[in-house]
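Take a look at this one chain, the form predicted alone, written out in C-alpha cells.
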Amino acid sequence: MFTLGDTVEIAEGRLRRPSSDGANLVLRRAVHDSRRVRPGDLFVALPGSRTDGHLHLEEAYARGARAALVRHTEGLPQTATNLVVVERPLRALYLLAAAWRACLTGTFVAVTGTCGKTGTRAVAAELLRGTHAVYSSPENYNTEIGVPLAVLEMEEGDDVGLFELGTERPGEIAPLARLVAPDLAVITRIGHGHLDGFGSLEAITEEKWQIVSAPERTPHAVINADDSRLADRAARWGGALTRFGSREGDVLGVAREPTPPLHVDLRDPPLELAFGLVGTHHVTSILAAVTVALELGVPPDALRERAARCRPQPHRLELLDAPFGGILDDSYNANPESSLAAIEAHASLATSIPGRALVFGKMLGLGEESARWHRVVLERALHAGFDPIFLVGDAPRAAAGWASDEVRSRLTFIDSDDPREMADAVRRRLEATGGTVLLVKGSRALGLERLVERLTS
C-alpha cells in the first residue's frame, strides 16, 4: 500500500500525533474491523449502524495498527498515533483505493449477480493459480466498504485480481465498477434477491449491467446466456462479449448427478472436469469461472487438474459430519433461487444416509413477494421429501398456514433465536431417525451458522 505521508496527501487529511518513524512508514493494508487488525495496518474508523469505529481504536492499536483514518482526535486513546484526520473516512478510503488501483497493472476481474458471485470468484481463483499470481478478494468484501478495502489489499506483484460487486438498492454497482475498473466483467444470473430495494427483476438487471456500462474503460463482458434477461440485455450492447451456458453460449457445459464430485462436461474445448462441490446448480459459477480462465490464457489441460482442488466455501453447501448423520451447511445467505437450488443439491447427494431434513430460515429482502416465495420453497421441500422441516422466522411459519394435519406432523416451529435452544430442538427431533442429512438454509441476518456450529460440536 502507501507510505503514511502519501496516505495523508491522497486522503486529503491532516496528520496528528505522528510517530517517530514519521512519513516514511509503509502501511500494509486498510482494515475497518478492529478484530481483524494485524501489525502494520491502517485502521479506518467508520461510523456504523451498530457502533462507531472511533470507539475501537484502543483494540486496533493493541493488535498492531500503525495509523488510522479518523474524523477527530478528541477522546481517542493516547496509544493511537499517526492519526489521519479527514472529514469523511469512507470518502478517504475511496480516494486511497482509487489511487492504489491506478498503481496496479494486473488484469482485474469483477463478478456480480444475484447468486454465484463467491462461487465464481473462488473457482476462478483455483483455475488461474499456477498460470497467474492471483489475488482473490476476501470473504464477502463486495459492498461499498468491502470493495475499496479489497482493492487496497491487492499487491503490485499480483497479475490477476478477482473481486465481487454486490448491491441491495439502485445506484450501488456503478461506483464500485468505476473503482475496480474491470478488464473482465462477469454477470452470473438475475434472481429475486433484494426485491424490496429494486421492485422488479428488470430493475435488478439494469443495476447488475452497470458492472459493464459504468466503468470509463469498457470491459470485456462475460454473461450467462441461459439467463434470458441477461441475454436480451447483452443483445443491445455492442462491446466485447463472451457467453457461457448449458443451453446457449460460446462456452458450453452440462453437469451430471449425483454429487460430489460434481462432473461438468465441456463441449468446447471438449473436457470432463470434476469439482469437489455439491449440487448441479454450481454449473453456472463453474462455466463463468472456466470462461474467465480461458480468456486469460489458462491451457485447457490445466483446468482438469485444478478443478479437483475446488472445495465449497464455508457455509455454502458445505457437507459436514454430525452425530445424527450429516449437515449440508448452506447457511451463509438465502433467496428463492439459492434456496430452491439447495433443495435440489440435497437431492443430488451421493450418500448412504437415508433421511433428509431441513432448517428453513426466513429469506429477507423479498418485499411484497415474500409470502409467495416462502410458500414456493416450503412446498418444494415437502414435495422433495424433507421430514422433518424446522421453520425459523415469521415468514416460513406463515407459509405453513395452509398445511393439513398430516403435513404439520412434518413441521417443527422454532421460536427461539438462541443457537443452543435451536440445536436442542433439532437434536430432539432427529435423534429417533436412522440417520439424516440436515440442510440448513436462511438469510445471513439469522446467524444460522451458529446453529451449525452447535450441531457439529
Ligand SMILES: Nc1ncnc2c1ncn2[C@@H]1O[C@H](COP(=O)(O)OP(=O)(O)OP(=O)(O)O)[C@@H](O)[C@H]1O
Contents of the next structure:
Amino acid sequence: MFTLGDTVEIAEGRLRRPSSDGANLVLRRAVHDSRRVRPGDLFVALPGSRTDGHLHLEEAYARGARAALVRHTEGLPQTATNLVVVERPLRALYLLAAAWRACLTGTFVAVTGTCGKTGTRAVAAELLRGTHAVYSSPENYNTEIGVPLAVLEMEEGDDVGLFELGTERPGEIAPLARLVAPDLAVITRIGHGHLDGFGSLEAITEEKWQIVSAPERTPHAVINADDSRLADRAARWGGALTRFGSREGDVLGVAREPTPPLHVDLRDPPLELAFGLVGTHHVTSILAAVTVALELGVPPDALRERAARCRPQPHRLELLDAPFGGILDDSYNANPESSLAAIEAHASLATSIPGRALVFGKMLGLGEESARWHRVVLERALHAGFDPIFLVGDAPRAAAGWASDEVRSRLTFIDSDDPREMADAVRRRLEATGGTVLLVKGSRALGLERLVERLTS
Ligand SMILES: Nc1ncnc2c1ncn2[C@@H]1O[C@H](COP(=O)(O)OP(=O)(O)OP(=O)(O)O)[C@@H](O)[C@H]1O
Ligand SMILES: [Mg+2]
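Moving from the form predicted alone to the form predicted in complex with this ligand:
What follows is the whole complex; the chain from before opens it.
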C-alpha cells in the first residue's frame, strides 16, 4: 500500500505520535477489525453499531498494526504510534482506496445482484487461478466499509481483482462502482432483497444497474439474460455487453439434477462442467463466472479441472454430517428467492437419507410484502414434503395461521432465540425419525449458524 507519509497526505490527516522509523514505513493493508490485523497493517478505527474501533487499538497494535486512522488521540494506549488523525475515518478510507485504485493496473471485476454475488466471486476466483494472479475480496466485503478495505488489500502484482458491491437502499452502489471502476461489471439477478429500502423491483434494478452506468469509464457489462428485468434494462443500453443464461444468452448453459456434483452443460462453448455444489440455481453464478473467465482469456479446457475445485462458501448450502443424518446449512442469509432456491436444492439432493426437515427463520427486509412471502415459502416447503418444519420468529409463525390440523402436526414453533434451546427442540423432534437431512434457512440477523454449530457438535 502506501508509505506513512503518503497515507497522511492522501487521507488529509495530521500525524501524531510518529515512531522513529516512521519516515521509511510502508503500510501493508488497511484493516478495521482488530482481530484481523497482521504485522505492518494500518488500523482504521471506525465507529460501529456494537463497538467503536478506538476501543480496540491496544489489540490492533499488539497484533502488529504500525499506524492507525483515528478521529482523536484521547485515551488511546501508549503503544499506539503513527496516529493519522482525520475528521471522518470513513471518508479518509475512501480517499486512500481511490488513490490506491489509481495505482493498480490489473483488470477489475465487480459483481452485484440480489443473490449470488459471493458465489460468483468465489467460482470466478477458482476458474481464473492458474491463468491469472487473482485477488478475490474477503468474506462478504461489499459495503461502503468493505469495498474500500478490499481495494486496499489488492496488490500491485495481482492482475485480476474480484469485488462484490452490495446495497440496501438507493444510492449505495454508485460510489462503490466509481471507486472500483470495473472493467467488467456483472449483475447476477434481481430479487426481493432489502425491499423495504427500495420499494419496488424496478428501483432495485435501477440501483444494481449503477454498477454499469456510474463509473466514469464505462465497463463491459455481463448480465443474466434469463432475468427479464436485467434483459430489458440491457436492451436499452448501447455499451459492450455479454449475456449469459439457461434460456438465452451469449454464454448458454443448463444445470442437471441431482446434486452434488452440480453438472452444468455449456452449449457455447460446448463443455460439461461439474462443481462440488448443491442446487441447480447456482447455474446463475456459475455462468456469470464462466463468462468472466472466458472474457479474461481462460482456455475452455482449463475450466473443467478448475470447476471441480469449487466448494460451497461457508453457510451457503453446505452439506454437513449430523447425528440425525445431515444438515444442509444455508443459514448465511435469506430472502424469498434464495429460500425457494434452497427448498429446490434440498429436493435435488443425491442422498440415501430418507427424511427431509426444515428450519425456516424469518426473512427480514421485506416491508409490506413480508406476510405474503413468508406464506409463499412455507407453502412451497409443505408442498415439497418437509416434515417437520421448525418456524423461527414472528413472520414464519404468522404465515402458518391458516394451517389445518394436519398441517399443524408437521409444524414446530420455536420461540427462543437461544441456540441451545433451539437445538434441543430440533433434536427432540428429529430423534424419532429414521434419518433426516435438515435444511436451515433464515436471515443473517437470526444467527442460525449458531444452531447449526450446536446440532453438528
Ligand atoms: N441465482 C440465485 N437464485 C436464488 N438464490 C441464489 C442464487 N444464487 C445464490 N443464491 C442463494 O443466495 C444465498 C446467498 O448467496 P451468496 O452469498 O452468493 O449471495 P450474495 O449476493 O453475496 O448475498 P449477500 O448480499 O447476502 O452477501 C445462498 O443461500 C445462495 O444459495
Ligand atoms: Mg455476499
